[in-house]
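Okay, so here's just one chain, in structure tokens, the form predicted alone.
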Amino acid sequence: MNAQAKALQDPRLNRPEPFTPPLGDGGFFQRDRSIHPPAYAPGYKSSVLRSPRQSLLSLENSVSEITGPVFGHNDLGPLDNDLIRNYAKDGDPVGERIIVHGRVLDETGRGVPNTLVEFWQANAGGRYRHKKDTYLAPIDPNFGGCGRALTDDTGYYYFRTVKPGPYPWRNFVNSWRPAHIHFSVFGSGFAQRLITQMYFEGDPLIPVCPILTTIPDKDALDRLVAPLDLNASTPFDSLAYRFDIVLRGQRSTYFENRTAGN
């Protein structure tokens, strides 16, 4: 008996094969590149030599991308999230004391728990503690400018620091970087790894920064700016700024032939 005759005789054989999602559906959403700055932006001078000259290749997610390192509280020191005290030698660093806090979320709005958030910055005068930084602002002997924190079960993180100062850079004759803090976030997989910068609400250098003006989407730019949060401030001590970080969302897990949890 041929296959067609068997199908007519047994209607169960006419049922479609169980749905098997492609490998990529177990990974992360694709990036919306329309809101990202172009790799080649002549106004941002160093992008000219760094930008790729050939088309990018699109690859599906694999296990090496959708998994990542796991961190625990034992990996952090007690002052890792306190930049005011973690490098102090004989007193507190100079500058405006601030608190930075927020949540690490994925694109679906879910908190990303137990993920490592690293941060580094210039001091209040706009100078990094780095041998190649030759800006005329002085080094602060009580400020190292780097730290890290681990998000809690809801994706929440916080740290204490001093507000960094702006500084000039050799893009064009009179280019200045707005005050900013660098962030590195691991997420739950290497494909979620994010390195970004946080800026401060009301900074007049934001609209004229050659790096920030390459961002084509205003909403995307606004998400890099931390608003003042007086409710989280410490009276007579520190102002607070809220900075939520959104990572790539992970697609829903398939259960048999339907998505679970949707």
Given for the second form:
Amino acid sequence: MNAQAKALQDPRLNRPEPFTPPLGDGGFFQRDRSIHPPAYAPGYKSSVLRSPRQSLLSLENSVSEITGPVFGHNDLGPLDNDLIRNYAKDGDPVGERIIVHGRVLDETGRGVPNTLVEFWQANAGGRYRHKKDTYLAPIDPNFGGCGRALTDDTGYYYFRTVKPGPYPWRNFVNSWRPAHIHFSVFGSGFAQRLITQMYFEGDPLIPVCPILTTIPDKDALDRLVAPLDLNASTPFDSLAYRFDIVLRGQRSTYFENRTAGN
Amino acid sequence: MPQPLNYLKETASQTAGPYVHIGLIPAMAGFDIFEKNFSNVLVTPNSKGERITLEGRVLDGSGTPLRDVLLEIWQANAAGRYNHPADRSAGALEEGFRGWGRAGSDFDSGLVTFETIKPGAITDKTGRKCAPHVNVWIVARGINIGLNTRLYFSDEEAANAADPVLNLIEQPTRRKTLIATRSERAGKVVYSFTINLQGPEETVFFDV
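Switching from the form predicted alone: structure of the form predicted in complex with its partner chain?
Starting with the chain above, the whole complex follows.
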């Protein structure tokens, strides 16, 4: 047990359990932009004309930022988190069957419950089912490539799919994306809104990807790489990868203050 | 050594990429997969308030409209109330009005549209009224982390002049980048906007 856990157990502190955070304004923790890619990242050429050049205006969070859309099971269909079945026409899609699972947490380590997670990806050959994708790898008639899930009470989500393939793209003449799955996550307030990409442990394209290497912080980059999770795999069926997502933490809200002991 | 705080770090953002439609608006990617889909129509037959169309483009540093951009908006209802438990203001909630929508730009023109209602004035936590506005979030290929901005309404001159957020913008000329212009077209109220990612009229983006 570490010093912090011991301190919390010390009865002399007479601290209520669970710990009630002190009076806050309900705002989200300041975003640490040093772990995010900068808007202007010339190695990723598309960012050059699409990056604001003025400073962002820092905005103390108001009700407009600490609120956000609420979703429920009524928004989803029963096959939405099963990419092996949700577009199948006459069989299963081609590729390595995988489970992707993890938790959506906030920076305090609490699970973010009942939040919408959306995901999309290329098929096993690296081709997207998108009218603008012209890569020569074939479309898989049984694979749509998108899904969504609502986290449970603990922030847990999971889905089943096939592992996406790498594919070439126009940046340098010979640029290839590592295999990846796109994620969109909401959280409880609109200021937590996040889109990111999950990569796969051991992919040799990771260190040379012009998009992934826009991230200036090595640890932040590593946190986008999902490890193989053999314990969560299904024998003779599917491998599993684990991907936890962390959204911004939030100070307690001015209307949630409780008196001691309540 | 002091005790460790043990906060986690936020997951790093990555671009939504050119194929964002697959995951978020599959019909635009060219296929039908979900039973229920999200859309750019926020208004329902029962919604209270003035029906409006928000219509605009996002321009890159060369002035070219982005044709693969995705916008989401988040707004209060006509009573100025967000459909979320953290909004404890007095305005009435309306069943069926979520206050959120998403839209992809047209693949040819770059035009983005939303069908919604004009939100009411927001009451902030100190009880002060803020000018009616719509919160906007922008993602696309080449945008490494989603951009946050707001749209205010050109016919709310007095409220805009007193709005605490607009007044945070030091240069009055830059405040105009957040004002959508009202017009009427075939009996419909349209608010037009242009979001400039760069240039002398670069839109004000917020670090929220």
